[in-house]
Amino acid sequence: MTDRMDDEIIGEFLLTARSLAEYRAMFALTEDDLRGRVLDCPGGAAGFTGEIAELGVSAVAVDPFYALPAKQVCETALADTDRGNAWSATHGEMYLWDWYDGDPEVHRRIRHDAVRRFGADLEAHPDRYVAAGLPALPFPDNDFDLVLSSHLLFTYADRLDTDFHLAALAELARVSRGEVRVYPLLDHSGAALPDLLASLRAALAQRGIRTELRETVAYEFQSGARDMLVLRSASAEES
C-alpha cells in the first residue's frame, strides 16, 4: 500500500462525522461566529448541525448523501468512520494524535458518537439537511452568515480538479454575506498543494472574492494540516 489511501479500501469519498468541539477547533470558532445563520458544506454525518442547532443558531447542512434514507445514511457513516479509523491508527506518522489523547480508540469514539447526534437530529428535524451538493447550491446569494467546508475541497484535489474547486469556492462566496473558511488545505495522502492553492487564489481575486490565510493550530489531526483558507466576496465586505 502507498502512502494515500487506497480507494479500494477508503472508497472514492469518506462519509465522515465530526463533533461540533472538532468544529471548532479546526475552523477557530468563536462564540461570536456562531451566531445568525450557518452553513456546513458538506455536512456530511457529522454532529455539528444538531449540536448548534440547539445553541440557537439557525444551522444547514447540504450533502449528496442526504437524498439516500436516513438509516442507510448512518450505516455508511459508522462504516466509514471504522475504516478512516483504521487507516490512520495503521499510519500514525502521519498524524497527531494529541487532540484525542494519543488513542486511536477515543478518535472512533468521538466520531461515532457524532454520527449517533447526526441520526437523532435528521429524524428530528429533516429540514436542516438539504441533499445537493457542490458546486451548485440551492439557496439564494447572501443567505448564510458563515459557511463552513471540511475535507472535500483540496482533501480530494486528485479527483477534483481545478476547475471543481474554483466553481465550489465561488458558489461557497455567493451563498455567503460574511466568511466561508475551508479546511484543510493538503489532500488525503498529506501533500501541500501551494500551486493550486496560489491558482486558485488567483482566479478568486479576479472574481472580488478576498482570500487570505490563518493558522488554526488548535487541531492538527492531519500532520501539517494547520492552515484554513478564508474567502469573503465584494458584496459581504460591503455589508
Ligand SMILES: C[S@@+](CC[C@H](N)C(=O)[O-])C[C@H]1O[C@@H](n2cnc3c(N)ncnc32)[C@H](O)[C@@H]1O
The other form holds:
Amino acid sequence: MTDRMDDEIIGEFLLTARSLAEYRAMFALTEDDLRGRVLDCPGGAAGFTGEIAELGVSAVAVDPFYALPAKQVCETALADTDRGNAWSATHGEMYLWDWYDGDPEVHRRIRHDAVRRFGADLEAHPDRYVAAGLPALPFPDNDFDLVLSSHLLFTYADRLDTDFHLAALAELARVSRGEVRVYPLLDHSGAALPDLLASLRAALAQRGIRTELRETVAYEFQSGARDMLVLRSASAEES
Ligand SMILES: C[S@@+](CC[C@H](N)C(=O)[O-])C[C@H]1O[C@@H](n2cnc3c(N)ncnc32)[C@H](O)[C@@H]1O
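Output the form predicted together with this ligand next; the form predicted on its own has already been displayed.
Everything in the complex follows now, all chains and molecules, and the chain you saw is the first one.
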C-alpha cells in the first residue's frame, strides 16, 4: 500500500495529461469508436479531447479542476506531470516502459506535449471543458456514444470508497447510449482490487448494467494493468 511519503509526492489527485495515442492504446480505441459524441471523465489535462475534436468528434471533457483559471490548470498539470514522472521513474519496478521506448524522458515529453495541446484547446474551445465531478454529471440520459474514464476510479480506491465507485459508474452508464470503458483496474500502488471489482459488478448487474472485462493488449504501463472494465446499460443494449 501507499506509504505516507508516497502520498506526499502523489498528493490528493494528480492532474495528469495523456495523449490521444495513449488513450487509443489504453482503451483499445478503433476508428469506429471515435465518432459521434464522446465524453472523457475525468479529463484532467489530457490532450485527448482536443485531438479527437480535430478528427470531427463531438468531444467533451469533465473535471472539477476546470473550475480554476486556465493558466492555473496548465501550471498545475505541468508540475503534476513532472511529479508523476519522477515518481514512476523512481518506482521503475512497478512499471513497464516499453510503450515509452524504455525511456522515462519519452514519457515526460509525451505528457508535456499533451498539456500544451490541452492548454491551447481549453483556450480556443472552453465549451468542451465542463467543470463538474462524479458522481453527478450535468448531462441528460444517453447523451454520449462512448464514455471513457481513466485513472480516477480504482486508481484512487484508497480514498474513494465502494459507494462512490458504484454511484460514479452508474452515472457514467446513465449518460452513455453506448459503452463506458474504465481503465486501469489497479490502484496507484499497483495492487489489484478483486473484491471491489466483484462487488461493483454484482451491484451494477442488479441495476441492469452489464459489465465485462476486456483486455487492452496494446498498453500496460502499470505492471499488471492489462484489463479495462466495459459497461453497457439496458438502454444502450436496446439501441
Ligand atoms: C490522474 S487524473 C486522470 C486524468 C486523465 N483521465 C488522464 O488519464 O490523464 C485524475 C483526475 O481526476 C479528477 N477528479 C478528482 N475527483 C473527481 C470527481 N469527483 N469527478 C471527476 N473527476 C475527478 C482530478 O481533478 C484529476 O484531474
